[in-house]
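Only one chain is included here, represented as structure tokens and corresponding to the form predicted on its own.
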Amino acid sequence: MKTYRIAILGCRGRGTAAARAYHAHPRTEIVGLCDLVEERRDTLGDEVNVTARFADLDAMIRQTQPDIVAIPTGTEFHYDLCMRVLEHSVHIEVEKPMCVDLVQADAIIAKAEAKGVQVAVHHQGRVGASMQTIARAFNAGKIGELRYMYGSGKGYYGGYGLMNIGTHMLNNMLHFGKRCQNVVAQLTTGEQPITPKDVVPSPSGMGTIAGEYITATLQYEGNVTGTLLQHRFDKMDTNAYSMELYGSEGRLFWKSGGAWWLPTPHYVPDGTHDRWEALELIYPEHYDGRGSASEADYWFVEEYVNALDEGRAHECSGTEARHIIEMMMGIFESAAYGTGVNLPQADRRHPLLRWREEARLETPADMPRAYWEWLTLE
């Protein structure tokens, strides 16, 4: 069977994680690394035994002829790098979120379709071991008919949490809720509904955001409703990052690294009917947990290999990622204009920037990229 050739564009933390997964998988071979900083590409190249190291992405692609180029860079660079790499007619994997607004998302998808290649977006949680387990239980009818979903972030500032962690959670929920049709959201800053003056640049280059606290109601196909919380905590709490599925016959609970089933949908907490059963996690049969590759990143690679073999889209496809951006932009738009937002939107411009322009305010001033420095200034 074919071994897919991989080039990595960006050798920092996420690039290292991607390289470890591709290096570990038996059907992918890393043929090139690219980074502007020589020390970073040398450190990663030595770890994964890749000698083809470049400072220029076009040269890397021309000389190594990859099947897939991974783009695990900062979000503000995604659009330009995706469009540049797609010129070479190669499949791409890009870190989440795919880009910062729908205008960019539409252009990337259109470019990939014109070139006849795939876009996959690194929402590894959707294909990781715990999600594989939840999906199997769901498909086996463990909770009956899905009625409601709940997802929460880690406690980042709401708008930043939405673009950062919320994109993962919305993708997880989308796996079960199918298409989202309508969004209604409440965003507050300083305990008051947001105003155009609360629109600011996001830390980590994730576009334009607003809202310290976000509560969104999402209406999916099949009369399924979801709630997404992105509330800022005084202290970060990764345990809050979780998803629960409520069905007619039971409930399923997801966390990164764990999956649980409750066989009764409604209960009085009496110690008898509220006992969650831990489910055994599902890993690829050739995954070696003793190595440096994370299981979720490895599952993402496994899914890409299978998708290309079968001529289908990756489960975390660019089309799915664009729909997630529609949901996030819908959340911002709903809070700004005080109305429900039907998806997909006809106006693809960023709703917060549009709202601010209508208030005759200038483009928001630059803010620090680092989160804690940004939060102090905000």
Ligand SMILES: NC(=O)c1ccc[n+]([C@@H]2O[C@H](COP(=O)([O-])OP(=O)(O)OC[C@H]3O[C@@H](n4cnc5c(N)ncnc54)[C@H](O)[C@@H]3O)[C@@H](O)[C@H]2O)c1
Given for the second form:
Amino acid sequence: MKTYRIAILGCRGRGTAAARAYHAHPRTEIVGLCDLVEERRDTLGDEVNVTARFADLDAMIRQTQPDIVAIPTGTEFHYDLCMRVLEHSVHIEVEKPMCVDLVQADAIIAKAEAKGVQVAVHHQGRVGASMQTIARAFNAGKIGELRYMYGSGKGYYGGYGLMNIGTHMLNNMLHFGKRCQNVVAQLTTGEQPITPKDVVPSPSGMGTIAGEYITATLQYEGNVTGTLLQHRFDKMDTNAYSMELYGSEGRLFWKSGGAWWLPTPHYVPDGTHDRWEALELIYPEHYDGRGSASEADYWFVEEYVNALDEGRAHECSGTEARHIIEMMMGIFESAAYGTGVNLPQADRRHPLLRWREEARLETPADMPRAYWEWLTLE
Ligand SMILES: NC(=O)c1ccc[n+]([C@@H]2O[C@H](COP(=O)([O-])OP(=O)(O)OC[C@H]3O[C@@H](n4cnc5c(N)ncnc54)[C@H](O)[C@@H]3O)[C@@H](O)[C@H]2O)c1
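Switch over from the form predicted on its own to the form predicted in complex with the named molecule, please.
After this comes the whole thing, all chains and molecules, with the earlier chain placed first.
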């Protein structure tokens, strides 16, 4: 069995998480690390025992000949780094969101296709233990026919929450909804529907956003609908980050680190009918929970190994990620223009920038990159 050679480009928070999973997996070997900051590549190199450390990504790829390059860097760098790494004809995985608009997403996918390589986007929740468990229960028919889905964020400012957390949730929902055909959304800032003046640069380099509160309805194939909430809360609430599937015969509830089943579609919440059952989580056979790799990052690696073995795309592929960006841009466009948006949209430009331009407003002024500073200013 082939051992896949891995290079990590970016050695801070998410690079460390990725490296721990690739280091732990028996079918992958980290052959090179790259960071502009020497201390970061040394800290990670010492932890995962890799001596091939680089400041220049092209030199790393040339010298270490990886099969996969992981790109866990700030979102504003994803597009340029993906394009530069793909030039070397290697498979990539990039942190979420893949990039910040559809023009970029199309270019990344076209480049990967031209080079004959795969793009995976690090939506580890889509393949982690909770999702494996929910998917198995769903496929076993435990909730009958899917009727609708509900997903929420953690309480970030809506537009930023959409790009940051909504991207994970839309990917989770896509596992069951398959394809989204139409989006209708309501976005408000200061309790009023958004105007072109509410279009701002996102914190953390996630492109252009609008909306403090987002409520979106997604129409999937087969008469399935989904509701996505990205509402700003005064205090962050990570427990709100959850998904529920409503079927003809029951419900499934997903949270990072847990999965539950309710064997009836409706119950009166009077304290006597609460029959939610916790489902036993599914881990890869060789995963050792005592190590430093998170189970979901490990599952993500497991899926990449299986996908490359089988010559197919990763479940969190670039084309899935592009469809998620179509949904996110559709949500912005729907609220801006007050209309439903059919997907995939023909105009690939960022709808909020187009909207502002049509209102004869200049490109939005710069804002702080750090979220809490950004929020104070906004
Ligand atoms: N999947 C998840 O659960 C999850 C969680 C948090 C953040 N994220 C995503 O992860 C990304 C941010 O990751 P992070 O917090 O580790 O970022 P970070 O900015 O803390 O670290 C990125 C590292 O990459 C290095 N780097 C950047 N450009 C480089 C280049 N050209 N050459 C070499 N090194 C370079 C930087 O020096 C830095 O050390 C964002 O896209 C964010 O959305 C994902």
